[in-house]
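Just one chain follows, in the form predicted alone, and it is written as structure tokens.
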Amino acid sequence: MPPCPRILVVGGGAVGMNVALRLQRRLRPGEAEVTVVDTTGYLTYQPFLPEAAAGSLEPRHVVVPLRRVLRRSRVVTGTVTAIRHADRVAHVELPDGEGFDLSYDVLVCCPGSVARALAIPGLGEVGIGFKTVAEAIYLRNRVLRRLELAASTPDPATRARALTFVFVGGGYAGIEALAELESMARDALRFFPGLDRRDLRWVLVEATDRILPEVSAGLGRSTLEQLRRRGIDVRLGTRLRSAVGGHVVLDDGTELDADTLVWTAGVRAHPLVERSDLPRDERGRIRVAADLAIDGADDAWAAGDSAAVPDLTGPPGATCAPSAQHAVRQAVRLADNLVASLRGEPTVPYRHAYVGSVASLGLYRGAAELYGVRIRGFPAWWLHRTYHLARLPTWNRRLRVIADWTLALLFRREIVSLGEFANPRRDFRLAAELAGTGDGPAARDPQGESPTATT
């Protein structure tokens, strides 16, 4: 290894950004060079995505630009498409399609995860995930536009379809997204005199016999009771069979038409892992030791959703759940162990004792468990906000979030749908078509919506 080793961090998410940030603080001047490659160039703090979707937070305030915080690291905005660790080379593709090989000496592989979609008819055409800011913005616009459609149409069938929202997957992402959006929609009804809360139909489909598998069974049951008291139709032990054209068919015989289908039924390791020569387990995750070094690969480390990190506090063979809490803690341990390795010092295994869990269930509602004590309602909601505010990187973003929350106490949430951001050239293309220079039907987008809309 050269005198100044080159450290490559693949991914700028919860693990990647925090690893690089920790390395900036721990490494001596000239001890190593750190390069971070990330597709978007910013960290999305996913625990706040549901609040961004509900309009309680400005979407830009739940993301952290990597270049702002990683000033002593080189940041490359691009996609790592392959890793040849045997040659210490990663192939990077830039947004304009240009590609190049990036050499390194030490690898930190933390590309995160992608939605674990299944081969269900119609799912790819009508479904949407909930992992990015773009998806959160899209879902907010979608729900508000469905309210507007339902309040305007004279057709009862169109109205019922517009006001039916189906979420598949009862983990953190699905529960919090559903609860926040339901809370937002209920609050917005005051501006739609022709609609009643009983017109809204929210359905949660979960294949197992419980929700929130990441937390204790007691907290899961408590959360289930709260959701059902709010009129949310929770179907346990039920699977989605088909969603062709928005016609949802469940394996319990239920059939319904829904304009909105959100898929949050788990995640899987990022496809990059398969395009690398790193060792993998039976679920396609990178095999790592307890100190987060990759098994069978020198000078390589991994953590987060794409790594099978041993859970030393659980039963033999258990691995850590893919959560933001684990990701942040693993990042700190990984960075410290990497520095220790560079200096010839012993490494320390990652160990995290379960203290509790928090979940937001809409404005002023929550569920939490702290040292075995279950908490509901406003106190749990306050704990959720306090905990994640402390974990949000940089005071810049924390103060912006606090400002959003403070303003929310004084003013009601906005009910404006900005779906036009999905297709900003629509009006101009229509004008060009009328002038005889456009490209025909592409200028006429009936909804102006897209799962990749951003603001």
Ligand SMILES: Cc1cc2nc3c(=O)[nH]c(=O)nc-3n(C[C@H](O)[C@H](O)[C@H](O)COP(=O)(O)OP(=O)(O)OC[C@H]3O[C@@H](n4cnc5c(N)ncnc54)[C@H](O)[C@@H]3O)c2cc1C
Second form
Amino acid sequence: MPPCPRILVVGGGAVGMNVALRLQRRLRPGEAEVTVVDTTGYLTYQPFLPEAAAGSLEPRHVVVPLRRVLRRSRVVTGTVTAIRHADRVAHVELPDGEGFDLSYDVLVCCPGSVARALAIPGLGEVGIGFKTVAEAIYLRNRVLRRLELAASTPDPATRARALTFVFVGGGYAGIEALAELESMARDALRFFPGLDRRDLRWVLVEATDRILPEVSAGLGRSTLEQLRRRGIDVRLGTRLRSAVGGHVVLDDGTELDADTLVWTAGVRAHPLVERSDLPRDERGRIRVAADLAIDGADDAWAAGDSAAVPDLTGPPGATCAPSAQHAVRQAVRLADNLVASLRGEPTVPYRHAYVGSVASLGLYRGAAELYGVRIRGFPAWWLHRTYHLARLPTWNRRLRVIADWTLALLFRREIVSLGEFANPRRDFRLAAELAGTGDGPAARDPQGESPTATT
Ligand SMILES: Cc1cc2nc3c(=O)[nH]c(=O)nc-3n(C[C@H](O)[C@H](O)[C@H](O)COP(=O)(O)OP(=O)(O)OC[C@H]3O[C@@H](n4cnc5c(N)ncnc54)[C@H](O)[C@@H]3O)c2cc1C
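If the one shown is the form predicted alone, what is the structure of the form predicted together with the named molecule?
Below is the entire complex, every chain and molecule, led by the chain shown above.
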């Protein structure tokens, strides 16, 4: 190992950013240099995405720019497309498409996860995931835009289709996203006198016989009852068969037309792991030892959603669930162990016992479990906000979030849909086309809501 080893952190999310922050604090001057490569250049605090989608939080306040907090690290905004750990080289692609090889001495690999999509006809064409700020913004605009369409169209079929929202997957992300968006839409209905709450159809499709597998069966059941009381059509033990052109077919025989299909049926390790020579388990996650060193690879560490981290508090062979709760704690243990290994000191295994979970189910509604105690309604919602506020990195972001929540007490939620943000060049392209200089149809996406576009 050279006197000042180069540490490369791949991914600046819950694990990557916290590893780099901790290394900044723990490393002595000249002991090592840290480079963080992240596709977006910011950490997304995913537990707040449902509130960002519902308009309770400004989307920019649920992300933390890496350059703002990692003052003593080098930050590269780019995508690592391959890792050859045997040669200690990662290939980085920059936003302009240019690429270069980045050499390192120690690797920390934490690119997180991607949606676990299945080969269902039409899913890729009409579906959208719920893991990024872009997806949260898109869904908020989408739901509001569909209310506007439904309120304006004379055609009952168009109206019914616009007001049908299908979510697939009853884990945390799916339940929170659905509950928050339903709450937002219900609130917005005040401004749509022609629409009634019963006109909106919210459907949750879940393949297993329960929702929220992350919490106890009892809390899952009571949350299910809460959602059903709100008129949400929850289908347990049901799978999506097809969604071609928005015509949704379920395996219980139900067929419905929906303009909005959200896929939140689980995650899998980021595909970058497959494009590396790092050891993987049968589920494609990086194999790590209990101290978070990658099994069978020297000078390499991993944690978070992309790693199979042994859960020392569970039965033999158990691995930690993909959660922010684990990711943040693993980051601290990983950084401390990395520093210890540089100094020739012993490392410590990662161990964290589950203490509970909190979920927001719309304004003033929630579900939580703490040390085995179930909490529902307003106290659970308050707990959710307090817990995640404390976990949100930096005081800058915390204060901005508090300001958002405080303003929301004084003013009601905004109902404006800024869908055209997704296609900002449309009007100018139309103008250029009229002038004879356009190079293609100006309004290819008449709703201005291409799922791939971001704000
Ligand atoms: C909607 C939603 C709600 C959630 N709510 C909760 C909750 O309430 N409680 C809880 O405990 N957990 C929750 N989670 C899960 C939690 O957010 C994740 O488990 C956690 O963020 C995982 O951390 P990570 O660092 O492994 O991945 P991430 O935080 O996803 O970070 C991965 C980073 O890697 C970057 N990246 C990816 N590929 C590359 C590449 N090739 N090159 C460079 N950079 C790359 C990404 O840009 C990203 O910044 C939620 C997740 C979602 C989606």
